[in-house]
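Okay, so here's just one chain, in structure tokens, the form predicted alone.
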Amino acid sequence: MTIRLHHVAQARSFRILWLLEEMGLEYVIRHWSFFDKSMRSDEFRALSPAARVPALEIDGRVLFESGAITEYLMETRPHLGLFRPPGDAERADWLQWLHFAETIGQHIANLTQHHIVLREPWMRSPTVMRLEARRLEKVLEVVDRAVSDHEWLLPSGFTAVDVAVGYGVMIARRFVPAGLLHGVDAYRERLIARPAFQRAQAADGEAQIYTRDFYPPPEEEGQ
């Protein structure tokens, strides 16, 4: 039965995409944007009923969220060795990476909001934007810390926790400019040379979300 990943380029979805080219699985993808209202259609709502990517099409059902998605992905194909399954001595530590890269994409998710989807100056927060600039750093200041000791999240090598932290790595490089962190600057220089990222961005599609490099947080009043 075919894979068929449901993608929008950029979004949280290129963390599937990157990790089934990560595992070598055989997949299609059905390209959608933000911007078009195909995503509020009924047919899109039976994949994914909040109208979010991914929603994946696996072993005759869908999946709709990219943490479970990675999850169901490692407990049903756990010989590609991405996996720490229950038992493993790093197991606690791959669950707490998993959802970590929540905690980043939560602050990516209401830096986007404000810098991309408010499209006029008068919606946006400019406190808001600089506060989670700044928390956006902090929690990447924990990856640092991690990736300083080790090429990877874990010790024992690369596993799916790095391509769901990686994916945020990518994206807050739009808002937390390099060189501040050394750790994560080096970390994501190993993750964008590996081969399965760049088949991936190949496949990405054209950029719908992110057009340019960085959006600095507005200067604070008086500066």
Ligand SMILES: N[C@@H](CCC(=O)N[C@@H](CS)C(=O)NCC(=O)O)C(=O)O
Given for the second form:
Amino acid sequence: MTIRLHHVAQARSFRILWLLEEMGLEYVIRHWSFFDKSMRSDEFRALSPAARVPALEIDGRVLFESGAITEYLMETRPHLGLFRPPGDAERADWLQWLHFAETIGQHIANLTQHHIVLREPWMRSPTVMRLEARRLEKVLEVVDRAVSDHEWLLPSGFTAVDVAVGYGVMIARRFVPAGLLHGVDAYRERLIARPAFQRAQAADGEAQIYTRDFYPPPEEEGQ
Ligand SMILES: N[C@@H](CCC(=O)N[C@@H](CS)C(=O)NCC(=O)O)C(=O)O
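Which structure goes with the form predicted in complex with the named molecule, now that we have seen the form predicted alone?
Everything in the complex follows now, all chains and molecules, and the chain you saw is the first one.
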């Protein structure tokens, strides 16, 4: 049965696209857009009731939530070395990083709302933009400490949590400049060098969300 990923370029569904590539699974992509209202359709809501990506058709059902999809792929296809199952010495750390990916994601989502989605200047909050950029930097410091001690998040090597967190590290660069966290900068380079990442990037589709390399926080009043 065909695995089908419902995806918007640059969105969290990239985590699953990249993971499928790391796993070497065959899949097809259905590309959607945030701008043509197609994700509000009954067809899309039948796949993802909150009208979000990713959704993954697999094993005769549809799953949404990138963290749950990651766990499901690992549990059903554990032989690929990207999983740390219950009983594994690194299990608790693996789970912690998987869910920490969404902590990174929430700051990115807030920054994306204020810099990109809210089009009228009066809708945007410079305070939120500055605060969320600082909060994103703080959560990246946690990643920085881990990947300064070893190459990947877990000492034993690359796993699916590097994909989940790594997606956040890639997008975070649009809001937190390079040069602040050297461990994260080097980790990002290691992630980019992975052939599976490059294949996923080639399949991602045309940029829909982030069209600038960097979105600086607005300056404080009086500066
Ligand atoms: N926690 C969910 C978040 C899914 C999510 O919010 N996806 C965004 C794209 S990154 C989306 O589809 N947004 C559409 C919307 O908010 O209308 C996951 O990781 O799958």
